[in-house]
Structure formats: structure tokens, C-alpha cells
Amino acid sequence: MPKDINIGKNAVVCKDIEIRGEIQIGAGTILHPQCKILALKGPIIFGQNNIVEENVTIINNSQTALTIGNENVFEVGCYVEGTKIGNRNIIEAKARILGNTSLGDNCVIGAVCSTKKDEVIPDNTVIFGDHNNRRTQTASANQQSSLHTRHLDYLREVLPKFNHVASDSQEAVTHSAHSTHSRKVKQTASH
């Protein structure tokens, strides 16, 4: 039987997605359609303003939480495991975090790229190109934040125009390999 999920303020989501088990959905994060949100044996936290965009696989096979900061932007088609994710992180088109990788801050994994299985990604990796190569990213974080407040900004306009969301009121539609599922997702002030 699933469990709950919750939903902070502002954050959007689609109704069609797949989500198990406990999940808690931080403030003006952003799920679209197709992803999947899997936490099989222990919770997924997300933490506020993250986006994931469709077809993102995010699962958690640990007995503990699966924690997400903030600001993080999940590219179409990537796949994450992991045991925590920082804050500022994209992990673009097709990339892979795997095992019980533990990523730091204002990192970077470029499209198709790969971590190792069970590794520590510090503060400001960039893995990059066809042997995931890595180096340490200079970038303006503050640059790189106001553009993603604008797009967290257009998301929450278009998406709700063209797709159906949950909202405080209305109930998310989950989907398992067997059936439909629908389950009343409760609104929290803050996550």
C-alpha cells in the first residue's frame, strides 16, 4: 500500500508521473510528466525549488532517505540513486548517478555522463565528455541562480496550462507496474 506523499508550497506537480512510497516534495519544486519518483525502501526528501524534468528516474534502494537540496535541475532522461544530492546540482540529459554516490554543490554531471558506483563527488565537479572526465567549475553560482529562478518562474506559468497538476486540493495519480493508483497528497507549509 503506498504511503503518503507530501507536497510544499508552490511546487508543481503533474499528475502524470509515477511515485512509491514516501516522498516529501520541498517547496516550488517541479515535477513533470513521465518522471518517476521511486522510493522503494527508504524516503526521497526534496528540498525546495528543484526541478525534474521528464522521463528523470529518481530512486532510492536504501534503508535511509535519499535527501535532495535545493535548486537542483534533473534533465530529461537522467537516472540518479544516491544517498544525497546538494544543492545548485544539474545533472543534465541522460546523465547517471549511481550506487550510493553522495554529490556536493554547484556540480555539474554532463549529458550521458556517469559516476562511479558508491563515490563522493565534491563541491563544484564538472564530469564532462566521453571518458567522464572531470574538473572544477568557476562558474558565477549567482548568475547561474537568477536563471534558474526564471525558469522555475515560467515552468509554474506553462506547465499548469498543459498538463494536469496536483494541487492542495486535488488528488496526484500514481502509477505502479501492476495498476493505477490514486492517493490524496497532503499541502505543507514548508519543506
Given for the second form:
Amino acid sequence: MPKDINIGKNAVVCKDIEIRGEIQIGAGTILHPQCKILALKGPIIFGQNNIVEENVTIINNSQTALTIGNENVFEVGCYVEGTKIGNRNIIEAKARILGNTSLGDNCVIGAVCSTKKDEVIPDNTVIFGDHNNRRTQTASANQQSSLHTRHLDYLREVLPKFNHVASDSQEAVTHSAHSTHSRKVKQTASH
Amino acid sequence: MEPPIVYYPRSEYIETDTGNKVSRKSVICGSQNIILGGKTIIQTECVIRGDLRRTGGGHAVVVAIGRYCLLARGSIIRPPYKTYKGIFSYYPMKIGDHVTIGEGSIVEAATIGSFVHIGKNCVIGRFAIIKDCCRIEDNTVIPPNTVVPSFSIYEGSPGVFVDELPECVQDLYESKTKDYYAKFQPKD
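With the form predicted alone already on screen, would you show the form predicted together with the partner chain?
Zooming out: every chain and molecule, the one shown earlier first.
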């Protein structure tokens, strides 16, 4: 793993990933195995509590930094270029964000949908269907965010058991200490 | 139409006692939680996520795949997740016999029946249920929680019913998958 990667507290970064260039990974962000984060020219900066699933490609081809906010979900096989991703967005399977697009907050890019090149997508946009139709999000964000926190908790517990997790983050150690502690608590509770 | 014999380099695939052929270049997480029925082919760059198991202790089967299945190049099998009664968990996925999953397809279904053909670059949403004897055309997106009935053809994004399959489709897919397995041979 290259030196100029910065991993925040409580983040889970699987070893089986392709990483290039200058990357900052915020606290609590989870990278599944087989994802690709390529900062070819400018850096890529992740916020907190993002989930990046397998076969996701996040690529920065421009000199300026690609900033990604908090609590975003990048589902299997999506492709992200862009300049800015806001908070609490869901990029579904095989969705594509192209060119210098910037994404607001609470957006959903549906499965296999794609954005145009170089556009600004406002908050609460949902892109869906065959012709990349758009509408405004009506569902409340609360339900999604409670699902997201539970998903994060689950992955933090399970991923290190089955995958090799980057060891250069000492947070991984404190985390595992924490999980053994919680397991002890469970055992005593069962007695 | 007779399909050609497909040759692969002998070193690229591992063959198990039950005749499963698994590519060394596929990614299989949590292999102790995955069951392959036999004579199933898993091609290069496939990903199977057996590590995403149900919360709670004990032995858990995460992905069960039947006999004579084909997971073509770059397909991804991952179990679906949801919160139920406030507890977040991934749930097991079951795939029947004689199922073909095309190149680059992503499957997060709850159940896939037997004699199912899924085309290339499809996305099968979380907790979708695909019954026996179905065809999902190339580039289809099946939304989460959809139930695809038997003998139907689905197409589009979101996937909709377009046509029916004849009754002989069971025999057709059975002989097709057996034929593919027989013609998937090593070459040095």
C-alpha cells in the first residue's frame, strides 16, 4: 500500500484493493475488497462513514481534488469521476457519474443510470429508469440514515473477520480490541 | 445450433471432486459459507461474497448454488441485506440448478429458481425472487423485492414482463447447461 494514503479512525480498508495516488480516507469509511480508488492527478478525499462496495471505480482525472462528503453509499460496480460528491448519496449498482459533475446531498443515482458530463446535480435528485429520468426525493432521509449506521456497524464487525484489513491504521487495532471487549460482554451476558 | 468447445488453460481453473470448476482469478470471500452443488463453473473475475453472513452465531450458509450453473466472467453474487425488527443483517441467497448468469451481471436476489437464464450486464435487486424457468434479457434491471413468475421473459430498466416461455424451456436449459459444461475443457 502506498505511503501517501491517510486512513482515519475506525475506518475499515480491505487489503485486496487497487489504490493509486494521494488519498485521504475519513473516519469510519469502509472500503470492501476489489474496489479501485485511482487518484491519477489530483487527490481523492473521503469524508466520514462512506461505504464503497466491490468493483467500484472512483477516479480523479483532474488536477483539483475530488471531495466526497459523509455517509455516501457506492454500490457494486459503479463508476465515479466528478469533482464533488455531497452527503448521504446513494450511487446504485453500475451507475456512472461522468466528467466534472458535482453531486449535491441526498441524491440517488439509480442502477445502470448515468449523469451527463460536467453538470451540477442539485440536492434530493433521483435519477432512475431507462432514459435517466429525474425526480425529487420524497422519502425521508431518517430511515435511510438509521439503516446506514447499522450497516456500518455490521461491516465493521464482519469484514475484518473474513478479509485482510490494512494494518497500517492503528485504529484497526483499537477497533478489534473494542470488538473483543463487546464479545466478552456478550459472553458474560449469556452466562 | 451447436455451441463450440470452449478451451481454458488447465492452470487457470481448479476442479473439485464434485466437478466444480472455479477460476483462480475469481474472488471468493468467506468460502466456508458457500455451497456449490457440483459441475458448476465459476469464471475469471467473478466475485462471490460469502463473508456477508447473517448476524448471530453458529454455522451459516450464505450462498447455496445448485448443479450445472454457470457464473460467466465478471459476474457478482452478493447476499441481500435489510433491517428486520431493528436488527441489521445480510440474508442467505439460494440459486437452483441449471442457472446461467451472464457476463458482468450483479445478483443480490433472495432466491433464484432452477432453469433460469440471466443475460449480460443485468442488475438483480435486493430480495428479488426469480422463480423456475425464466429468462432475464441482457442489460435488464430487476428492482429490489420483485417477484419474477415462472415461464416469463423480463426486459428493460426497470425490468418488465415482455413475453412467455414455452413449456419445453426446462429441457432446453437443462441440455444447454450440460452441454456447456461438457464443452468447457482444459487445454495445455
